[in-house]
Each structure stands twice: as C-alpha cells, then as structure tokens.
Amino acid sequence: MKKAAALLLLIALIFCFAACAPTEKTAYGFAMGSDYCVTYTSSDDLDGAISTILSSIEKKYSLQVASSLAVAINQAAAGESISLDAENYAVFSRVFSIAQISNYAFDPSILPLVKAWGFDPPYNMNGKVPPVAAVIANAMAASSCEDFTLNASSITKLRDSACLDLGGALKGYAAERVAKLMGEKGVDQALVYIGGTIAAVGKNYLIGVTPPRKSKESYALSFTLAKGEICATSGDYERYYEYENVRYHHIIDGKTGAPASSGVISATVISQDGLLADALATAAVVLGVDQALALFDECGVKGILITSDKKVIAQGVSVAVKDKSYEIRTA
C-alpha cells in the first residue's frame, strides 16, 4: 500500500510539474490600428494581462476612442484645463520632451495639418488629391506645442483648434510597457510585435525591416535586437498616396506642412526607452540623414536609415543587406 501511494503521488507531482513548466504561448490581438502579438515563454497565462495594457492605454491616449484622454483634450475649449494623473502626466511629459529635442521634426500638435492631408482616421486621404495652400496655411497656423501649457496635474489648451495626437509614439510606449510586464512576470523570453514596434525580452532577436520599395525579398535587410532593447521603423511607405506622379506620406513635416521629403524613406531606432525609439524614428524620416544622425547620438540610440537613393545608413548596429539593390553607406 505504501508503494502504491508514493507511486500515485510520484504520478501526480510528475503531471502537476508538466502543467507548471514553461511553455511558449502566443497573444494576439489589435490595439491601437494595428495588429499585436507577443510570443512569450510562461508557465502562467498572460494574454488578458497583455491585453488589459494595451486597452488601458488605447483609452486614454488613442484619438480613435471617444471617451479618451487625448479626445476630451482636443475637445477642451481655450483656457480650460484637463486633471492628469501621474502616469499621464509622465507619458505627456516625455513627448512634449522628445519633440523640443528633435527640433519638432516630431511634433505631436501636428494634427491639424494631419487631417487637411487627410491621413486621420477613416484615412481617406483626400480622395488622394492634396489640399489647397490655404488649407495647409491654416492647418500649420493652428499647429504647435506652444499651444499648451502642462503641469504635473493638468494640460490646458491656449488655442480652441489646437490638437495633440500622440501616435506617432503611442506604439513604443506600449511595446515598452508590454515588456516591464514581461519583466514583472517572471518571463525568461518573449517577443513584442505591436504595429511594427518590436521588443526583444531575455534574449536577442534577429529582426528584418521592411523593403520601403518594391522589393523580391520579404525584408530590406536585417540586425540583432538586443535583449531589453525596442526598436521602432517609420516610412514614407506605411501610408500613402500618388498624385501626378508624386508619392504624399503620412509623417508631415511641420515647417512645411507637407509630407516630409528629406530623402530619409525608412528610419529605425532602436533604445531601451520604446517610446522614445518610436517619436525619434518619425523624427529621422522629417530630418534627414546629417540631422537624424546628430540626433541619434544626442539622444543615446541607434539607427538604422534607408535614403530614396537605395543607401543603408547604420549608426551604433550592425545590419546585413538581403535586398542587394540597397548599399550599406558608412555613417
């Protein structure tokens, strides 16, 4: 009798360790516009954890939600004032932040000028005709960050038709924060892929970037993503429109008020801050190369360019070119 107790006890402990031992699960999901997804090693589920992140910060940040932060600031009349928390406060200050030190060439007040090229949500691109000069003159006079004023407790608009739209680092916040949790969990690895925006957790990653052209090859070229490092690519090539044989992009250049035309047609910035990685990575595409260079160095992250003329540009990684019409150019 007592064998057979240890004996079922033996069977037991043996299941109850298979059902606690790691194993590598996947979550997918849409957040944000876009598709997410993150391979994670676990014994614990934590797809609703996941998920319940990425909701959270959807409804506080995304334009696209009515009941939203950002929505009920954009909706706030000159003068009046919108209660943060102390993450809000954290995530506005940062992007107010990134935007003074890249000269505004990332500009989350840029909306305005956004919707009269008709790149907001439904994206209908303005039936894929520019908008008029008076249209741009208007939209660029109504964006700047100079329109608000932000205090550890609250914004306030200065400006009724001024708008923040903090998408352009909305993404690397998330893949950022997804990671922490991954962190918190206890997870030896995993990879978070929101809306393009990687994160590497535990170990490294070789990742691909995108062809910002027509290519044969499923990726451009390839480098290793560090484990605890986000890495965020931006082009001229995610949203677009032709029009008499001109290509007019989403990432605007606030200066101008035009899609950005610096000759940058892919940037990717990888940092350990995911939010940063993504602001900056729109930022390069508005500067240029000499510029996102000086910036990159600035700002401590690496980056990798790709220039209308088909050159590779890496800064602080190494990259391997499998579409052989691009060049690897020495920065």
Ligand code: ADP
Contents of the next structure:
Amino acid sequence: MKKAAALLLLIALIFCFAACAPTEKTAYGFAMGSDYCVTYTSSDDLDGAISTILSSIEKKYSLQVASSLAVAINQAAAGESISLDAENYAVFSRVFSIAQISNYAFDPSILPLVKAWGFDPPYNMNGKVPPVAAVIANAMAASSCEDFTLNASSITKLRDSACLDLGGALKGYAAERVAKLMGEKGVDQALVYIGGTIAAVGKNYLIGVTPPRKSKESYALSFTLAKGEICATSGDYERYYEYENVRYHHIIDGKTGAPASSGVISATVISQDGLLADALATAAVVLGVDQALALFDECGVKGILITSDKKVIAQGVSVAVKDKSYEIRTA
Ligand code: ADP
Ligand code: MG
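Structure of the form predicted together with this ligand (previous: the form predicted on its own):
What follows is the entire complex, opening with the chain shown before.
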C-alpha cells in the first residue's frame, strides 16, 4: 500500500515538473504602430504582462491615443502645467537630455515639421505632397525644446504651439521596459523585437541588418547583440512617399526643416539603454557619418552606419557583410 502511494506521489511529481518546466513561448502583437514579437523561455505565460506594459507606454506617450499624456501636453495652452509621475519625468528628462547632447539632431519637439511633411499619424503615405517653403518656415518656428520647462512633478509649455513627438525613441524605451520585465519575471533567455528594435536578454543573439530600401527578406550585414544590449535601427526607407520622382522620408533635420540628407540612410545603435539607442539612431540619420560617430563616442554606444553609396561604417562592433555589394569602411 505504502509502495503504491509512493509511486503515485512520484508520478504526480513528474507531471508537476513537466507542467512547470520552462518552455519557449512567443508573444505577438501590434504596438507603437509596429508589430512586436517576444520569444522567451519561461514556465509562466507572460504574454498578458508584455501586452499590458506596451499598452501602458502607448497610453502615456503615443500621439495615436487621444487620451495620452503626450496629446494632453500638445493640446495644453502656454503656462498650463501638466502633472507628471516619476516615470513620466524620467522619460522626459532622458529625451530632453539626448536632444541637447545631439545638438537637437534628435529633436522631440519636431512635431510641427513632421506634420508639415505628412509623417504624423495615421501614417497613410498615399497622395502626399511636400509642403511649400512658407509652411516649412512656420513649422520650424512653432516648437522647440526650449519651449518646455520640466520639473519632477510637472511639465509646462511656454508657447501654445510647442508640441512633442516621442516617436523617434519610443520603441527603444518599450524594448527596454519589456527586457526589464523579463528580468523581473526570472526569464533566463528572451529576444524582444518591437518594430525593428531588439533587446537580447540572458544570451547573445546574431542580428541581421536589412539592406536599406530593399526587401526585408534579405540581410546586408550581421552582428552579435550581446546579452543585456538593445539595438535600434532608423532609416530613410522606413516611411516615405515619392512626389514628382523625389523621395521624401520621415526623419526630419530640424536645422533645414526638410527630410535628412546626410548620406547616412541606415543607422543601427547598440546600447544597454534602449531609449538612448533609438534616439541616437534617429539622430545619426540627421547627422551623417562623422558627427554621428563622434556622438556615439560621447554617449558610449556602439553603432553601424550605412551610407547611400553602400559603405558600412561600424564603431565598437564587428560586422559581417552578407551582401557583397556593401563595403566596410574603417571609422
Ligand atoms: P521608426 O519609427 O521608423 O523606427 P525612428 O526611430 O527614426 O524610426 O523615428 C522616426 C519618427 O521620429 C518619425 O516618424 C517622427 O515621428 C519622429 N522624428 C522625425 N525626425 C525626428 C528628429 N529629427 N528627432 C526626433 N524625432 C524625429
Ligand atoms: Mg529612433
């Protein structure tokens, strides 16, 4: 009798162990205007927790959510203070300090220009026409980072027209938050992908960089993303329209008021700080090779730049060329 009970207990333990053993799971969804895909090894189902974090970020910072904090700031009148919690304050202070260090190549106050060029939500590129010079001049004058005063509990605008667009850094922030969640939930290994921004949790991953302006099915380059790192890629091919045979893309140079034309058409930045990686990838497309590399150095990040003439410049990371039409240039 005792033997039978022991056997039953053993079988129950084996079943319990099998049910609780970590397995590889994948959470898919749509957030920040992009697909996301998180592959993680865990005995718990974390799909709901991942989707909750992503929608909480959208509810605060997305311009597509009418009730978001970002929309409230953009609709506020001069002098009106909008309350911030500690997380909001941390995000805004990081964003404004990257703007400053990049000499406003990354400019979160660039929304009037983004709108003037037709790159604001809902991102329909059909039938777009570039703005005339007067519209660009008005948009350039309408908003700047200096129009905001930030303190730990509130943000205040100095002019009605000032507004914010965190779209250039939000996917990096989201990837960073999901990677953190994985750590908190004791996940040993995870690959977090949010619209091209990738975080490696607990393990190194080989990452492919797609050739700018070509099929997403092939890779121009590959590199190893070390565990704990996040990479973000920005390029002039992600969102654009053509008008009278000229391409107009969604990364705007606030100094000229027009889509960036620095010669860098794809920039990948690698850092443990996801928001920084994403913001600097956007800044690098504005800055061009020399200034981007100097900024990467100053910020302690690694980077891979691809120029319009198919030169690849990597700083701090080794790159394997997969498509032989690309040529490595040493920094
Ligand atoms: P993607 O969203 O395609 O991954 P980015 O991270 O480079 O690419 O973000 C581009 C978005 O950032 C634009 O759609 C626009 O909303 C905003 N943006 C455009 N130019 C700038 C800029 N110079 N600085 C900050 N944000 C920008
Ligand atoms: Mg970016």
